[in-house]
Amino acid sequence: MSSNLDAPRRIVILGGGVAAFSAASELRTRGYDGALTLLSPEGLPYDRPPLSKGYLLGTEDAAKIALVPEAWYAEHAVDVLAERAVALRPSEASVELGDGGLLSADRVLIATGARPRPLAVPGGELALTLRDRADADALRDALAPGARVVVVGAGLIGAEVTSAAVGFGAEVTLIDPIDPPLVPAVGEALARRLHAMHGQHGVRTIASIPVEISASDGGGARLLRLADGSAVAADAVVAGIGIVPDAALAAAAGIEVDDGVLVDASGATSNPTVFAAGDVSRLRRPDGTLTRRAEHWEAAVRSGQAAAAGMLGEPPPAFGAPWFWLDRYGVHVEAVGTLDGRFGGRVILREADGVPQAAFLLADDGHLLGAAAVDLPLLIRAARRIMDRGLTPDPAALADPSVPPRKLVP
């Protein structure tokens, strides 16, 4: 890329997800008026969370999940090319396209996202995955009423696919080695409540791992063998076991990669003209420690905004506590911060009639480290304000379901 690090005039963004779009939008908001090209192989950027929710269920179409109307790109002078970069050429200030052509760039933002983690067992390639619209379309076709569907992985995607499959009238088996999943994300009490919902909706849950998938009749039927020696027959197998960052372009260009493209808080990589954001990136703190990759929607938005600032030589914005949400069986779950108690703290539960509604993790000094709640978004909003302000809430008030969220903020 160009050696002029102060005044980029040609920025190329690789990717078509929310991190890529957020970076483009933030660049224009910050007054960048140079050329801005977005290489998005699938065309106009769209939102990914609906792929396991409304889009999969058929209640939202492709137009509905577009991040902005098509006119926005012309209004903001953002060129969207439905092409894929095949190489970064930092020394030539360019990006190579699939047809061998070169696209000039002072700065490049890698926002290529991630690929579904493959099911690494014999026959694992027979499992469906969910990452883009085409995946969701294929999966919807498989979730027919009465179809035997096996979902491997009970995390965020696996659980939402399971819920959708139940909605279609499929006969679902959910397999995960951890019982219950999602404890670090929502705490054990809520994790148990959420996992139990599968059984309440007729889903068979199995705590095990698959060791082989085979085509049992030479056609579409599958036989999934498990580690305990049992087997489950299926018409479709879905793997929802996480993602792998799509960092091949960065690695090939000699940019530091370690389970993601390594970046600082402004998205800068080991090459000063190349930045990264979204699921493909991994933060390296100033002391050199590497954080766990954040794979949530808001984290992608924030990293895109931070990288936009970084590409312009400006400090990244200050962000508050991280937040995410999930949906299943008609309930809405939100969480902020962390509920991972492995590093200390104590959990405060808010229950109603013996059913956990929310969980809070308090540090030893009384500060709030995280919160999660079912169908209580205002409670999470209050928890986020408490965390962002560094306040110490009253534990008794947190636990009392009669205390409204607005009364929790000191």
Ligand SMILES: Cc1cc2nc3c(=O)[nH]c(=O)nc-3n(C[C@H](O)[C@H](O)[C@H](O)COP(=O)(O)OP(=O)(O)OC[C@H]3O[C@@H](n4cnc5c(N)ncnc54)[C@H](O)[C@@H]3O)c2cc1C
Second form
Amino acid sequence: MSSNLDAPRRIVILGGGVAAFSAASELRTRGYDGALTLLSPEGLPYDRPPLSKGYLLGTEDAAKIALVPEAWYAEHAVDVLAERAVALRPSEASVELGDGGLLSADRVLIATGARPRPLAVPGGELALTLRDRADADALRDALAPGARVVVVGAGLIGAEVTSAAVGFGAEVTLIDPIDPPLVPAVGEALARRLHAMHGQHGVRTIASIPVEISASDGGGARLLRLADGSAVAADAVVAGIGIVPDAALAAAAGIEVDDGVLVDASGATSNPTVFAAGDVSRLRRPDGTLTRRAEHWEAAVRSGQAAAAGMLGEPPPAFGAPWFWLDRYGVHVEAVGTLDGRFGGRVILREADGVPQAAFLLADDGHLLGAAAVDLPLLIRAARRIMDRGLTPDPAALADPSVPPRKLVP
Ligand SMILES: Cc1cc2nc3c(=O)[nH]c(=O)nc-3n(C[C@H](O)[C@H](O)[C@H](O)COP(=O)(O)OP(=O)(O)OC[C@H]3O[C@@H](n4cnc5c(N)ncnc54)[C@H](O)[C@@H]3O)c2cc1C
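Could you switch over to the form predicted in complex with the ligand, since the one displayed so far is the form predicted alone?
Then the entire complex follows, led off by the chain already shown.
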């Protein structure tokens, strides 16, 4: 990529996920009329959250999870090449493709996402993982009625896979050393309520970790030995133990990487012509502190949009509090901001008949730091408005299930 920072005329985006797509769309919205290429090894961009929800369950097909209809790309002059980049060559203003071909680019956006974290135990490679459409297809085949399915990791994806497996009539065991998981994401009370749903749906939960997986009968069956000394037999093992950012291309090109490609709020990396967005990126604040990678859909959209602005030399849009959702057993959970108690503050619970519906984290000065709720999206929308406007809500009203969400925002 050239070292002079004239307005770009050839932008190449690496990736076909929502960060890559959002960046392409935002570039055209902002009036960029130069060449725009998306290197997307899996073909036309599609959405990943349905892979553990409707697509896995078979209620949504490949066409349904496309981010936009195919015609959009021609209408917006975006070339999609089903190719993988194998090297960045910043000093030569180009990207190298698998066949040795070079694509010239005066700005590159790395939006290569992440890969499932491998289960680092003997036999760990026998576990299925879930990141792309092919993974979801393979997993669906394994979730047959009566199949013994062991899911390792009860976080966002592991829990959704467990819920889907139950829906298919599989006999499911869920293994995670943390009980309950997801406390920083949704707070202790909701985390307990959500984790308890597994048992209520006939899932056996075990608070341990596997130390070895073996093929027990020379066929498809598996045997997991656990750290607590027990063993579990399975027809299929699925690991959902987190992700590893796909940052190797950036590192090989000498770009600063530390558990993700380091970027500023505009997606700029340590190379002025290379940007990064989505799950592969990690924000470095102006004071040098590194944030946790977001690993959520909306964060990927926003960072793609910010990087588009950055590549055009424009300031990034102002975004409000971060939001994400998860689904399991027919319930829909949303969260905004943080419920991570390590940031201090006090938790306010909204309960109905003794069952927690929502949790709020209030800072010592009364400002809302975050909220999470089960099947109450309007409440989360209200919490989001409160946070974005910097309001100090009435704690009693937050806790009172008879106070409707709109009454919480003055
Ligand atoms: C099963 C599943 C369920 C999820 N559910 C939720 C949810 O309920 N709520 C939520 O908020 N978030 C959810 N997420 C997270 C969310 O989907 C991700 O944060 C988001 O998809 C990240 O987008 P991305 O574009 O950064 O990466 P990705 O979507 O991973 O896209 C990366 C792209 O880069 C491509 N690529 C990789 N290497 C190269 C290369 N060398 N050259 C060119 N291209 C390359 C890949 O093929 C892929 O197309 C879920 C994720 C998964 C996997």
